[in-house]
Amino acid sequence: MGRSLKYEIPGEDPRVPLSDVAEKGWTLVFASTMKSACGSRSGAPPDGLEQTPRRVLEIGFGRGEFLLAMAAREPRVQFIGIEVSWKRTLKMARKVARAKLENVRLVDDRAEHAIQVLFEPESLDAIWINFTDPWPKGRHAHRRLIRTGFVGDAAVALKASGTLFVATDDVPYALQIDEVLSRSPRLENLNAPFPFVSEVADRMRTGYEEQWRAEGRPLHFFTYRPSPNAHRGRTRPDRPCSGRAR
C-alpha cells in the first residue's frame, strides 16, 4: 500500500488560485504572505523583494528539486511553478513551506492555459521547461507542450532580455521542439548554429536527469531568447486577465 497523502501545510501555503492572480496581480500575490509586509499600508513591496523584481517561471516542476534550488539560491527573485497535477502541487507546497521559501508561488493548471491568462506581455525574465512528458505514442503527440501556439504565448510573456530554456531526453520530441522553436518568428536560438547542446555548464541536475544520464539517454538542451523586433505591439486582446497579472 502506498504512503497516504498529507494535506496539511507546515507553514504558509504557497499555492495560489487563478482568481487571486487575476484580482491582485503577481506583485501583490507575492507581497501578501511576506512576513515583513504584515501591517504595511504603503503599497511598497516587502523587504527582500525589489521594486521591480525578476520573475522566473518553471513549467512542470515535478518533484520540485530544480525550482527549490533556484529559489533558495536567489531569494530576491520571484519564482512561479506551474504543474498540471494537483497532487504534485500539494506535495511541492509542503516542501516549499518546510524550506520557508517566501519567494515561491505555485499554481496547478495546464501550462497552455496558464501562460495565456496569468502573465502580461514582457513580464517574465525566464521560463524553464525541464523534461516534460514526450507523449511518445503517435496518437498522443498532439498533447505535447511544445507546439506553435504555446511557444508564441511564451515568447510574448518573456521580457526582451528574457530566456526560454527547454530540456528533453526524448529524441523524437527533441526533433519536434527544434522544428517548433526554430520556426518561431518571435525567438532566436542562443546555441546557433547548433539546434541544441547536450551539456550545460553549472546546470543543476534533478534526480530524474541523473537517472537518465545513468541509462545513457541523450539529453537535449535548447536556449532561446526573444528576437530583437519581437516586442513591438505585443498584446493579447483575448486574454481574460489582461492588465491584472502584473
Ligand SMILES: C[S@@+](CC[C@H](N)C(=O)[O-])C[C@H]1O[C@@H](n2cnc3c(N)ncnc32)[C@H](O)[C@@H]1O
Contents of the next structure:
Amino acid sequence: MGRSLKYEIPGEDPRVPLSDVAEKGWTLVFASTMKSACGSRSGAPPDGLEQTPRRVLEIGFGRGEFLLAMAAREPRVQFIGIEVSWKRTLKMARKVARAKLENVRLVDDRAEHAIQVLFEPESLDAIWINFTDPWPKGRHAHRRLIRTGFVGDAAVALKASGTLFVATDDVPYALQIDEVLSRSPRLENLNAPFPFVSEVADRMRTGYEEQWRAEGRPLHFFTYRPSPNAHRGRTRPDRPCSGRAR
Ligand SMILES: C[S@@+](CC[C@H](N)C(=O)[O-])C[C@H]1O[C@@H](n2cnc3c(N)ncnc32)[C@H](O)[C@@H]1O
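Return the structure block for the form predicted together with this ligand; the form predicted on its own was the one displayed.
Starting with the chain above, the whole complex follows.
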C-alpha cells in the first residue's frame, strides 16, 4: 500500500489490498489489528471475538459518517467499507485512523466485483447500501448497482440471520430497486406488504441523507433478509482477485 506525504495516514493504514484479503480472509486481516487494539501479547484472540465475529459491510460509504458512527458504537463488530472512489477511500482511511477505530477495513473497488471475491457464503451479518447513485439519465441506467446479479451475490454473502438494507431518495430508482429485490428468489421483504418504508425509527443518518431531507426529497428504506433457499446450490464464484488494490 503506497502512501504519499500529502495523504499521510496516521497510525495503521486501514486500507486492505484485495490480494491480502483473498489470501488471509477477513478474520486474519482483522485479527492482527484487533489483537493490537486489545493489547494481547500472548497471540490469543480477545475473548469471544473470533468465536463469534459479527461482520458488517457498507457499500458506497461516501464521506463515511455512517460507517464511522456504526464502528464507534460497536467496537467488537468488524466493519468493512467498500467504495469505488479511491479519493473517498483515502480520505476515509485518514478519518478511521484519526478516530483510532481498529475494527474498520476499507476496500476501494466496485461492489459488484468485491462482493464476489471477498466474502464466503453466509459470512456477513448486514449489508448497508445507503443512497446508492441513481444514474438518472436513461443511457446511464445500466450503471445502477441494484441489479439482479449483484443482489443474488449479496444474498449469498449474507448469513441466514443477516439483513440487507437499501436506501434511496430517487423515485424511479426506488421502483427499480423494489422490482429487483421483490423478484429475487433469494430474498424476503421484511416490510411486506409494503415495498419500503419512508422512515425508520432510530436509524442513523448518512451525509447525503441529511442533504436530501433538507431538500424535502422522499426517502425509501428497503429491508430484506435471505430467503430459506438463498444459499441452496450456491458457492462463491471462483474468480481471480483482479480488483484495484492499494
Ligand atoms: C450518493 S453517494 C452516497 C454516500 C453515502 N452512502 C451517503 O449516504 O452519504 C454514493 C456513493 O457510492 C459510491 N459508489 C457508487 N457506485 C459504487 C459501486 N459500484 N461500488 C462501490 N461504491 C460505489 C460512490 O462513489 C459514492 O461515494
